[in-house]
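The chain that follows stands alone, in the form predicted alone, written as structure tokens.
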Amino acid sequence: MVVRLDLDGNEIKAIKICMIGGGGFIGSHLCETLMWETNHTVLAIDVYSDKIDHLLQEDTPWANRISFYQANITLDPRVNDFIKDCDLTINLAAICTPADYNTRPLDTIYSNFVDAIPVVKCCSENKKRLMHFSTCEVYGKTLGSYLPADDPRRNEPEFYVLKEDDSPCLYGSIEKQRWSYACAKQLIERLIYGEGAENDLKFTVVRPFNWIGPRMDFIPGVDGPSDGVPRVLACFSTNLLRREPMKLVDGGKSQRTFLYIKDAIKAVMLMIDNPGRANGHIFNVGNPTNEASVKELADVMTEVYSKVTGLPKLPQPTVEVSSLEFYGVGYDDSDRRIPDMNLIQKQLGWNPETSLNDLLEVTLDYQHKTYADSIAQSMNSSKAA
């Protein structure tokens, strides 16, 4: 492999990274360029390892570089092990779909600032370096939300453009329990800045702005359970697999900016490979030219999913749902997430590639190719029975 230099020119020495979650959507994607593009050794911990076992197998190049263990990470004492052995701990693992934010706060509180405390610790203690993922939605609402609908500032970038550094966190009411996940997540935010700030803790914190691509979240009912809701890129996809419209949540009016997996690992590299102008920053990772509404996104992929299966689109492709019949009592949702990328910029050089169009067609012609079948065979047993 050829020598890789990192952006000050210095040769990028080989580490060796615990990953927490590393069987996810986001950890399958980092492993698989880990381990195709780089020499560091990896240390998997997951419950599941469907997504990465290509990475696995005993006779791949890399096989001495990867190693998977199966742990829970609040029930198993290896991890501190693993934390201690490795120069790198990256924490993906989370809770982190909506659906379970109303239902389960308790379990998205403990999952997304409970369990994320001894890791943060551990790495602090033992002078380790520490790559935590947290999320866009410690955001909250934006300021412009809270405008009068008319008000000409709504379209001021001041006002929903959303700054590492700068902006408020705004959320709603304790009763609305969709912000237990907001909540933790920036929590456990503080928590690692004041590690830094106390102990000197290296640190790197990334927050997503709606990563899309393919082995994201699950199908339901194929390799999740029947009755769970995953978030509304595999939503949308279910429905389209199903050939049944498509649910939009209070009309699919809320906005999100959509950012495809490869160019989302490709900043994550640069963090990994540039401590020195990766520690101690809080990073948005999104890409602010992908803004739709979510009623927008289920139009777009309508016609993507059309165009890479050849099948004609639903004469009624969306139906709308209020978010209490969706979600339940206690939702509430953000209006816009559009990070300000000035700080990847400087810091990193990074800037995002891949339009909506291009990461959609390149993740439903995935989803088509992997599920399509076990889709139609799920229906037609259902049908027989």
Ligand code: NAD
The other form holds:
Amino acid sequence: MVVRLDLDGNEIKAIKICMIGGGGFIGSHLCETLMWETNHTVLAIDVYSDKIDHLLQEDTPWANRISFYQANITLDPRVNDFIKDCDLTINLAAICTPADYNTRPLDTIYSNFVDAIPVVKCCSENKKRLMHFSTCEVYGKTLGSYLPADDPRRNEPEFYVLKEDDSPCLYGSIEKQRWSYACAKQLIERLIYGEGAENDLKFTVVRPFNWIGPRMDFIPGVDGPSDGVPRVLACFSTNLLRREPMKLVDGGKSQRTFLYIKDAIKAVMLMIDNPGRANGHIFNVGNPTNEASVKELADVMTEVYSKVTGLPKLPQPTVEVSSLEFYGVGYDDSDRRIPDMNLIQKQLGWNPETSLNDLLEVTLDYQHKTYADSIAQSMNSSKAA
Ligand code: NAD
Ligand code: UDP
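Return one more block: the form predicted in complex with the named molecule, after the form predicted alone shown previously.
Starting with the chain above, the whole complex follows.
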């Protein structure tokens, strides 16, 4: 393999990475890049491995650089030994599907805060570098959302652009249990930041802004529970595959910025390979130019799905549902999420590249090729029953 250089022109030395939650959506893409493009070694820890099984085969050139350890980190004392044995720990493990935040708030808080504490402490006590995955949701709602609907200040960036070292974290009341996830992630960020300040923990915190792409979540009834509710990409993909209308929660007015997973992984790789520039920072990682309301996302997905499959659009591609009906009591929403990109540009020179249209073409092509047959079979067998 050619010598890889960091942003300051120094040779990047191979390191050993302990990747907790390495079998998930982001973990699977990160493992691919680490195996295909670097000499780093990965120990992936997760409850599941199906999304990385293709990397774990014995006859690959990287077979001696990746291993999988099946474990629930809350129940397995060996995790500490693995962290001590590695140069860098990347913690991706979390419950991170909004349908769980208000219906399983305890699991959500334990998973995102309590279960992450021993990982932070082990890194801090053993002077190991930690890269922790937080979320853009720590910002909560925008300042502008508290202004009257016709207030012109809503259009001023300081009322909606989310900046790591400046924007406040604005959540709803405790009854709005949606915010259990954001609050747990905020507290683990504060713990990490405190360990950095008081005990010199070398850390990087990543705040992903709606990273999407192949292998995200699951398709209910095919590779996940039939009553499960994944994140919006997989919900809408399921609807398209089943030829049923996509459900717009509360009209689909909320806005998101969508980042292609492959662009996101480039940002994570820069953080891994440039500790001097990434340590001590909390980074927004998103694509401010790919903003769409959920309704607009549904419209683009309708067009793109029709283009990649050749299937006609449904006469009624979307229906509106209330959040109470869709998520139950205690749901609330982030109104808008535009990341400020100055810090990541300055420290790492990273910029996203892929448009929403292009990333959806790749992703929906993948969804169709991966799931269309299984969906057709499951729909036929339920018709026959
Ligand atoms: P994911 O659910 O696909 O991955 C999380 C992985 O962690 C899963 O494979 C799960 O099995 C594993 N895990 C959970 N608890 C575990 C435990 N106790 N022991 C072992 N493994 C455990 O989600 P993802 O999209 O890959 O997200 C990864 C991280 O990034 C999470 O911390 C999430 O909060 C954060 N994040 C992601 C996005 C995004 O856009 N995808 C947005 C915001 C935040
Ligand atoms: N959403 C929707 N229909 C669905 C699933 C989600 O309208 O079938 C909306 C949800 O209410 C939110 C947005 O899509 O406004 C994004 O939801 P996602 O689950 O991806 O997570 P979030 O961005 O809120 O963390």
